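Heads up, the chain below is alone and in the form predicted alone; it's given as structure tokens.
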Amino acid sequence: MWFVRAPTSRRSFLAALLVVVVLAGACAGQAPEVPLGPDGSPDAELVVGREVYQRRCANCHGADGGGGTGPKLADGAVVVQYPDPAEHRAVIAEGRNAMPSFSGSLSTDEIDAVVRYTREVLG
């Protein structure tokens, strides 16, 4: 009896350590970083749009814009979904379907900034 017991175990743990391995690597990514300018710095705009991306878009878009339980952005997606970038701030400022509405916790320079970052380094 003792004998079967001891590889179901085994199964449900190395099925747990898996899981936990598999979530710890989609949370540990980070938002591509911005590319440098022709000075060699960053556009300081863009950097502002990766950190509200990062805090605020990452966990239901994925950190690369790959996709989650929000859609992928990354990859032209989000131009061809919005090909109009005031229809893009529209939808974070004032949410669609699951999407939550962003106007009450982000600056309109935080929405322009989030959508030229979304647009532009991960599209």
Second form
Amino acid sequence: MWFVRAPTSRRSFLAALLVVVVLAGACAGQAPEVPLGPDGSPDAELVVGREVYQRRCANCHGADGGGGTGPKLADGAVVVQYPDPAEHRAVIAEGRNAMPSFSGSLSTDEIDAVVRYTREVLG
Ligand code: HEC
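Would you generate the structure of this protein in the form predicted in complex with heme C, following the form predicted alone above?
After this comes the whole thing, all chains and molecules, with the earlier chain placed first.
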């Protein structure tokens, strides 16, 4: 009956809209995926780096490294600032001003991984 079908389709339209909005929101909060290598799988260290970045850094530096409470890291910003990855690494391990020190809560492997992820995936 027409008077039953109209509200039903409006409801499913709203439900579909809600799904789209929720998915878009979730995607906006995700750090960029690690691209697949020549062998068809992503670099394992970069995958660890992404996970660390997402969990520990994105809230201040932005999911895509575009900046927030902390400065922009992406689009070459950090590579220009720290041509030597060892200096980049030192900021993360030791902290500076409002940037927390991570040497107590991340392993050296995790710090190495997030340095590579920042330089190679965030760019
Ligand atoms: C509580 C917020 C916060 C968190 C969490 C945080 N940072 Fe920072 N970060 C900052 C701030 C603020 C600065 C600027 C420090 C300064 O020089 O005054 C900064 C600076 C940096 C810099 C140097 C940037 C430059 O231009 O000199 C790097 C690299 C960096 N952070 C990486 C990371 C990584 C990697 C993580 C996660 C492991 C992380 N940060 C987590 C706030 C944060």
